[in-house]
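Take a look at this one chain, the form predicted on its own, written out in structure tokens.
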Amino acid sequence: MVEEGSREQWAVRAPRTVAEAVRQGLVQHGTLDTSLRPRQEEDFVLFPVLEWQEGTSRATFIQLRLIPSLPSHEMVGGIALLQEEDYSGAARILAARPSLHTALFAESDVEGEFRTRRFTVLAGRPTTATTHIEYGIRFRIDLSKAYFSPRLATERQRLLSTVISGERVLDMFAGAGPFALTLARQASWVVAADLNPAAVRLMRENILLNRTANVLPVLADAACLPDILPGRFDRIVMNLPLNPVPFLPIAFNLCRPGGLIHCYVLVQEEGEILEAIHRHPVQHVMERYIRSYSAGRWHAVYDITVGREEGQDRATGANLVP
């Protein structure tokens, strides 16, 4: 029962040796519940948060005082995303905010081959661009010239989690790296492909930003990345939710073997594309929801292990020619 002055919220579970670490990414990605006391579990700092995540559960908070409410927003970096055209919302919200610089509305969904969508300015500074820092590596991200989701920080983290030292990494669908640079922390050598110039642009000046020296930058169609790239990949990154499937013969091509395939993709039922991947070689998939992400719409990965196709070489991947 929840106690009077208490509340009910989802939670994230952090062990207090890293409890700080997870609440400043807490606060960055605008997660974070201010209006309840986080508190402790034994070894545990549970933190409120204001909606599921994977890997939350339940637990009672007590409230803090009240403070005037803000309107719904999304934060990337300095800039606040509104769901609403609510100019005096917006300028609400930086006064609240010191360390947002602008306010912004998006006029439209993502669209167009570029995967960009378009802003009004609400307050603040008159920009789409800002620095966005997500489990210490920095992106220098436009929101009107390249997707970007701080909402799948949580779920990159995942992935780098189960990359084994010394893969071969493609992201197929890269925009400004986000997936790339986060999984080259563990890989040997990550591709980070994109169509759209402008993403291959913060792409390249996030790799010098960070430092990184394993991961190539590489403008290109994606439907071209058999003809480009050589041999096969132990894991790729299939980050196009509005429409993956035609790219999966693409995917199981540069995929060797035992390799993994994660496909990002927006459905409205469980199970939504596993017929289109079962026309693959596949050895296991597994569908897991990470967000809501529309009135009955949400976002999906399915985590694909690929299969021997019949005639091919056990130890190498290659077709055997009679």
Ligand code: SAM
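Source: prediction; values computed, not measured. The term rigid core refers to the most C-alpha atoms you can superpose between the two forms while keeping them within 1.5 Å. Residue numbers count along the first chain shown, from 1. Compared with the form predicted together with the ligand:
- With a cut-off of 2 Å and the rigid core superposed, His278 has a Cα displacement that falls short of the cut-off between the two forms.
- Comparing the forms between the two forms, the C-alpha position of Ala300 differs by less than 2 angstroms, with the core used for superposition.
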The other form holds:
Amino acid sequence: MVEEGSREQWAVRAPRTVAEAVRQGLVQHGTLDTSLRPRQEEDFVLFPVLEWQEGTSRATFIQLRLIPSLPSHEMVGGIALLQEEDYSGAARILAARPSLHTALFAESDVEGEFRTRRFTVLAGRPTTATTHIEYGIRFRIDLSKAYFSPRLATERQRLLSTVISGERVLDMFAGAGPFALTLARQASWVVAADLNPAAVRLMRENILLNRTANVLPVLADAACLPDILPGRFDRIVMNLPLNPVPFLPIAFNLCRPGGLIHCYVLVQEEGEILEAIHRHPVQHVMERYIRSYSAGRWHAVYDITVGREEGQDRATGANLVP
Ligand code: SAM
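With the form predicted on its own already on screen, would you show the form predicted together with the ligand?
Now the complete complex, all chains and molecules, led by this one.
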């Protein structure tokens, strides 16, 4: 007798050692019955197939529960971000993913000086705050109060992989601290500045949450940093992609010759801000594509190795005329 939730079907019997290759062949030929779960029998794997083939026999398989397709969404901690204002889709997402507590729809693009978005709560707890874990680091975030994007996780790891122990790092536009806390794993210390008090509050929470002892949060306009910070840095992160160019003189002023500036920017063509970069002492520049942002625009990063220039004014970054 067939159990409830089970079904008889034609079965291909493959030795375990070659089972994966057989499965791939069945998928390629479109004959694997994906509504049933393959099963093991001693040293063989039985694959359900849609019709009789030479060598098949009848076998019973467990029926897979079909999960209804969910609306497209991105997950940040316990929050699902939907692309449409779809209330019933949001409820289905929360029902299907028990780790989520809230579903949101972004009413606006990132906007204003603090680069935040406005949201509508579609389902679940009425909050825009959550805890997101990225490569083992816990981030307390609040999407309506301070910018955060999990899409830069790989980029943060790329930078981390190039940090040499002992480095002094400055994050000029640090938000809730994702770059700062990531790079702090390898750097000697990190100064992390932001203009948004809510972002700096979250960053302090994140420093405590992760017991990070080498990140200094600073509530400041990046334009004032040369007056506040002593000395120069080995590496500077500038993640203000909409308009980083006015801050390049500050970054060059605060970076030691031979140090690195990572300047993130939204561009429409290759080399778009190269001219602005070359107004400063530069040893080497490398432009990298990170991801598409909108039609015809992409997120890029310029990795700039700072050159040496004699007679540069410490406070403004302007050249002193002899
Ligand atoms: N680095 C963070 C991240 O990757 O999540 C935040 C990046 S967000 C695109 C840019 C940040 O720069 C915002 O948190 C905003 O508050 C901050 N900001 C904007 N203008 C600033 C300024 N003049 N000085 C310091 N921070 C500024």
